[in-house]
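Below, in C-alpha cells: the form predicted on its own, a single chain.
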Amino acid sequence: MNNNSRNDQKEISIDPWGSSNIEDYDDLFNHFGISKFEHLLPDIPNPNHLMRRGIIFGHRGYQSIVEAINSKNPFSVLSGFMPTGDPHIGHKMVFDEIVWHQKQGAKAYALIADLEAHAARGLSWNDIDGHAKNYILGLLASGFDLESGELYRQSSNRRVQDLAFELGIETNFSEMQSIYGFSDNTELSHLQSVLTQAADILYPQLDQPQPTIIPVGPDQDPHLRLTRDLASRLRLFSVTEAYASFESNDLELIYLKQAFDKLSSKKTPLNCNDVLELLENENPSDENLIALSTKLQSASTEVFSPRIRIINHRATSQLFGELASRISEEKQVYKEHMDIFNSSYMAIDDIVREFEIEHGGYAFYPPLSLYHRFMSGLTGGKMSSSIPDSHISLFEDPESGYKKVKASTTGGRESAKIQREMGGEADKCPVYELYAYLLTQEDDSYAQRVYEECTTGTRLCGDCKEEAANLMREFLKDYQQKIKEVEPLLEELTLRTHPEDSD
C-alpha cells in the first residue's frame, strides 16, 4: 500500500446520509476492498462514456456482469433514489447508467425509496411524492424502457417489506451501530430503512437468483456490504474454493492457486507444508501471508488439492445428505460440510442453487455494485439537493441553468496570464465535470479538447463557461421536452402515493 503513513494518520469512514465528499479514491480501494474498475474495460461491449472516462472507477463482483452480458445470461440491475428534492444533473448520471445495463440486456429496477426519506430525512409525504413523481419521469426521459423494467416505492411494494423483516432476523442493533454508527437515540423506524433498502438490493433475486449490479456512489458502500452479508446469512449452503481443511478468503485463495500451479507439475501429491515453504521463500515480508501462514503450518503434512466445498447453514441434516446424493462427483462428505473434487466451482454452485430453491430457500447471489465519483457542486464540495446553488435540476427553468454555470467556481488559476502560462487545473474543476460528465456525452473527443485545451492554457475559464452554459441551456431545454413526451406514460403505472394523502 502507498499510502500507509497517511491513511494510519486518520478513521476513515463512509456515511451514506451524509454531505461529506471522498478526497482520496485509492482510501475505498485500501480500506473497503473495492476494486479498480479500468482493468474490466477491454472485456465490456460498448463501454458508455462514463466508464470510458473513469467516471465510473470502481466495483464489486462486476466480472460477473461482463461475462453476463458477452453469453447473454440473465442479470438485473437496479438502484434507488431518496426523493429529498427534484432529481438534478448528478441523479442523469444513475439514470444512464441502468438505461445502459438494460440496453445491454439487464432487467432494470428503479425504486423510490420513500420509507427511508421519510425515516431517515423527516420529509412528509406530501413533499414525497412531487419528488418521487419527478425521479419517476427523469428516468424515462432518460430511456428506462418500462417492458423490461419495473419502477416501484418501498411504501406500496409489499414483498420488499416482507423481506426486510426476515433481514432483520438475521442481524441486530450492535451490527448497526458497528456499521453506521447509530446511537441509543436513533429511531428504530430508521433502523428499518435500512433493513429496507437492503431488501431493495436483494429484490430483483425473489424470483430468479441471478448476478444483480447496483450502480452508486462511494457513500452508499455500508448498505452493500451489509446486504452481502445478509444474503449470505439467508443461504442454506454456501459454496467456497478450498485447497485443504481450513477456510480462506478471496486474497488469500489466489496465493494458493498461484503456488498449486507452480508446484503441482512438480510434486505429487502436495501438502500444505511444501505450499507454506513456497510462499515464505517468494513472499518473506507480505503481510497479508500472516494468517495463511499460521493455517498452513497448522494443516502440516495434510494434502493440498482444489476442490469445492459446500458448507450447511441452515438445512437440516437430512435435507443435507440429500443433497449429497444428488452429487455424483467425487466427494468427501462429513457432518455439516463435504468437499467434491475434480469440477467447476459454477457447475457445483448452479446444482447446490437449483436444490436450495427447490426446498424453499432463497439461493441469493451476493449483490455486485459498481461505484461512480461524485460530481462536484457549482459551487465547490459534493452536489446536493438540500443546496440549491450546487446543483441544477432536471426540471430547472434553461436560463437558470444557464446562469448557475456562469456564476459557479472553476480550476483557474488566479490571472489569465498565469494560466496561460501554467494552464488551468481541469481535475479540481466543476465546469469541466459539467463536459465530461453530461454535456459532451458520447464524444469523447470534444471532452478530450475541454481538457487539453484548460491543462495547456489555450482555454480560458470565462469563454469555458459561457461555452458550458450555453449548452446547459441546450441540455435543459431537450431534455424536459423528452420529459414531456414521457408524461403519459405516468398513466401506465401503478406506483401510488401515501395512503395519507388520499384526502
Given for the second form:
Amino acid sequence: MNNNSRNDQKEISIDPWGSSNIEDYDDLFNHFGISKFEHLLPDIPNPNHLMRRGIIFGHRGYQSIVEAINSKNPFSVLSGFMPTGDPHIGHKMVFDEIVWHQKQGAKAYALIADLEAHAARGLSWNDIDGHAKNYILGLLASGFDLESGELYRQSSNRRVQDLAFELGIETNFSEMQSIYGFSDNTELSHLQSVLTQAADILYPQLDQPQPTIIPVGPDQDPHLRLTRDLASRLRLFSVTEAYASFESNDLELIYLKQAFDKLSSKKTPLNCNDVLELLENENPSDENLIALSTKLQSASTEVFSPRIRIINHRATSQLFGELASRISEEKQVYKEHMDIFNSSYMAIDDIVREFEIEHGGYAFYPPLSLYHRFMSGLTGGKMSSSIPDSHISLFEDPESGYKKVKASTTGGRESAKIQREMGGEADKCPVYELYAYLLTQEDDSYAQRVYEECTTGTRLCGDCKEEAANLMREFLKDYQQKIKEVEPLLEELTLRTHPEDSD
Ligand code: TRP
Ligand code: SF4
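With the form predicted on its own in hand, show me what the form predicted together with tryptophan looks like.
So here's everything in the complex, that chain up top.
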C-alpha cells in the first residue's frame, strides 16, 4: 500500500463505537473491499424486503451463503446486540435478517453483548439486564425459533470467553491500535470486548466449521476484517490457488487465470515469460500488475500451470507429511507447502479441512458479512438509542410512536407549491424510509407508489406523515401483542442460559 491510500483510509476509517453516520456508502466498496449485494439478488430464492429494496447493499463472501441455501448445505447466521437501550425499529431489521436466514435453513445465533456494553459504554449490570430481556423478546416476537436456534449472553458463555482468550494470543496491542485507533488510555476490558466479539463471530463454527453469515451495520466491518484474519491465523493449513512457485493475491489470480485460458491452447508447456509477455502487451499501464510482473520476471522459465497449494501454517512436519499422503492426486511436496495438480480448489479445501478437524485444529471458514443501510433518525442524523426522539422503541406506547412520526423531519420542500412543482426528496426522507424499511414489508408496490407520488409532487408531507403515523401505531400494537405472546418463552430461556440459577 502506498502512502496515499493509507492516508485516504485514515480519513474514512470506521469507528464501531462512534456516533457518526456512514456518509458515503460507495467509499465502503472502494476502500474496504466490500462487494455490492445487487449482483447476487437474482440467485437468491425468496429474497426479503431488505434485499429487494437495496437496504441490504453490501457483503463479504455472501456467494457461499447463496450456494449453501440453494444446495441445502449447513450454514449459520449470527448477530449481536449491545443492550445500551431498548431495541428500536432499526434493530428490527437485524432481527428480520437473522430470522430470514434461519427460515432458509441456517442454524441461527443471536447474542447480547453485555460485556461490550459494560466495558465500552459503561452501562451498569442492572440496566443491561433490563435491556437484554427486551432484545430477546424482540427477537422472539420477530419469529426467532428457539428450538433450532441459540441465544446467549457474552457473560454467560464460557466457550466464547475461552475462544476470546485464545484469539488474544494471535493479535497484539499495535494491531488493535491500527484497526480501532485505540489510545494509551483505552481500558483493557474494552480490548477484551473486541476479542469477545471476534469469538462470538467464530462461535458457530466451534463444533462444526461451516460458512457463517454475520448481518450487521457497516460500522461493524473492522470487527469482521480482524476476525477474518484471526480465523486464518488459527488454521493449521491454508489452501490457495497458484500458477508457479510464487504466491498471488485474489486480483492477481484473476489475471493469471485469464492469461492461462488464453495461452494454454496455443502452447504447452507454458512458462512464466510467456505469461509476462501477454500481460504486458494487453495491459501496458495497469498498476495492479506491477508486483505481479516482477514475480513473473523472476520466475522466468519456470513452468506456468494451475495448481492448488496447501501451505503449512502451524502443524508439525510430520503432520504435514501425513496430510500429503492423504492426497492421491498428482502433487509436488516441498518443506512447508505442496502443490496439487489437476484438482479443484473445493475438493482440496474439503480434504484439508477434514484433516485439520481430525487433528484438533479449528479449521474455520473466514466469517462472511452482510451490510444494511442505517435507518435515519426521525430528527435528522443517525437513529440512535441515546436520542429519544430520533428513534421509536419496539416497546414504545403506540400513541407516542404515532406522534414521533408526525413530528419527523422529511424530505419535503419549503412550501406545498414548490413540492407540487419539484416533487419531494424521498431519498433524503426518514418517513419514506419508514415505509420502505418497516411499514410495507411484503408489499413492494406500496413503497414504490409512495416513492413515485412523492418525487412527482402528487404526495404532500402532511398527509404522507399521517398515513405513516397510522401504520406505525398499528405496527407497534401488533408487535407488542406478539411480544406478549412470546413472554412465557423467556422464562424457560432464563433457566436454560443460566444453568447455575436452576440448581
Ligand atoms: N458490537 C456490536 C454492536 O455494537 C455487538 C456485537 C457483539 C456483535 N458481538 C457481535 C455484532 C457479533 C455482530 C456479531 O452492536
Ligand atoms: Fe417524505 Fe412523504 Fe414528504 Fe415525500 S411526501 S418527502 S416521502 S414525508
